[in-house]
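Only one chain is given next, in structure tokens, and it is the form predicted on its own.
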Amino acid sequence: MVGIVMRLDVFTLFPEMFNGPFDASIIRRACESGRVVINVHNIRDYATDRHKMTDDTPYGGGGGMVMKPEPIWNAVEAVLGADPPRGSQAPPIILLTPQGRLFTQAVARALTTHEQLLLICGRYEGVDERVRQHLVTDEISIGDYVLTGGEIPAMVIVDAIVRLMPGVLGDPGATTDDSHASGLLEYPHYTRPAVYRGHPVPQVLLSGHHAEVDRWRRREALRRTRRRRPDLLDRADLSQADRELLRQLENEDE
């Protein structure tokens, strides 16, 4: 058993919905080696009146529901203490919302550096303004749609960030190869057997010659992202052999 390298609290209304995802596969052995604790809240345990009360009708008339501002202080409140750290000891207090900032690899793996995470999945129309204003500290979407709920946003941002904990993959560079994680797509990948279907592996992989399978990667990588995805390049950060390769496919393309 290791030290605890970071807890994770989600606070929810609906916490069944992250059994599976939490106990299998990565996270469960994150969580089972001692890398990663992961509590997940229920916000209605926190409502103070007899119903149990989360959500409201909003002040000003229209449709949907309001989550309360009390029931996810009190909760925030429960694990932080009334008076929680401040400054650069702070955990970070994150909302769940389409409203937030763009949730990137970069984002993921600067949120690694804290030891404590708290995220908050909002519901309905969202969640009372105060609760953004004076209680959170950060708010993050996963993209620009929306769904039901932040429980799978936050499902999505704890996968992201739990497989770059040091240890908690078995190959301690697979993450550097990864989509995104230079700013690329990721190459293409392959595996036996040599020939399916008339369909054979690109031969430099069978060759042994590990510069050139090194560089065939990168080319790859280069392709895939300029036809995929070219406003990557404009934030990759390249090196003058990677230019070089870029000009080679554009004017093999021409």
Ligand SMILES: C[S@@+](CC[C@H](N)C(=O)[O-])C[C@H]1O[C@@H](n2cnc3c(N)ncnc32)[C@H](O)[C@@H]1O
The other form holds:
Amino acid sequence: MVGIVMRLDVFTLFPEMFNGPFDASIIRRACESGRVVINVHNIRDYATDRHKMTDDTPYGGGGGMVMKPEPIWNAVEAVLGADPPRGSQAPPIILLTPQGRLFTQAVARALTTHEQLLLICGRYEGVDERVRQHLVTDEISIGDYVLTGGEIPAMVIVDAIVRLMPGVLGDPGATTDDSHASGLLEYPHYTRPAVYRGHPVPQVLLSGHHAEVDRWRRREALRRTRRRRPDLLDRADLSQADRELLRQLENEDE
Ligand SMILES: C[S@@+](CC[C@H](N)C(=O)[O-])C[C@H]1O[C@@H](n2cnc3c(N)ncnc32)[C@H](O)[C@@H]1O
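Since we've got the form predicted on its own here, give me the form predicted in complex with this ligand too.
Below is the entire complex, every chain and molecule, led by the chain shown above.
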């Protein structure tokens, strides 16, 4: 039985870029199972002039090209209709831009609540400002750096969202311990052999004692977060027991 279905519409000048990443592994299976429908639209198909122009020189001069508003608008309207719905029920129209709000696990989880998402990939100097002002409803950046286009950011967002959807990963609890899911980095993982090149697996993981394993994992998640990303601890949802473990870890360091 197919669970929740999400439709993702990606708008790009380079649809061929999506062939590899969307045709393999978990995303492919999610599409084949019908849980996710991904449509990649070529913005050029919606250009109306003879030369199928999708970009032009910037008003005011200067270098680079700017993506024209009409082909993007036409493409979005072809999917949503001429009068796109607004309000909380409307599918978010997301512009990928280094100027957007930062993409995090919490943003990914919030986006899974929608039945449909539209993702617009910019190129060159970016898109005409009127697209940002009057068409899109959200702007997302995947980090404080500038890429050549919004295609890789769109792939990052689709990947992060799809794996959170119910039924996509084999183990339904697989994402709950992931780094950033609860505000902490995840604990370390080991698999066979129990000793590799003289390096043993921590004994507790071989004990079969589930409560001890859980406690060890929580402690290691806290230890790792404290060492690598102490900033996350300020926002993490910590229990009394977690705070006690953190105190112990502090004492260990002294
Ligand atoms: C070269 S960038 C344009 C950057 C733009 N001139 C600026 O300074 O804000 C071309 C396109 O790549 C995408 N892009 C680049 N870096 C990104 C990032 N960190 N997150 C999301 N999209 C990004 C956007 O779609 C952008 O329109």
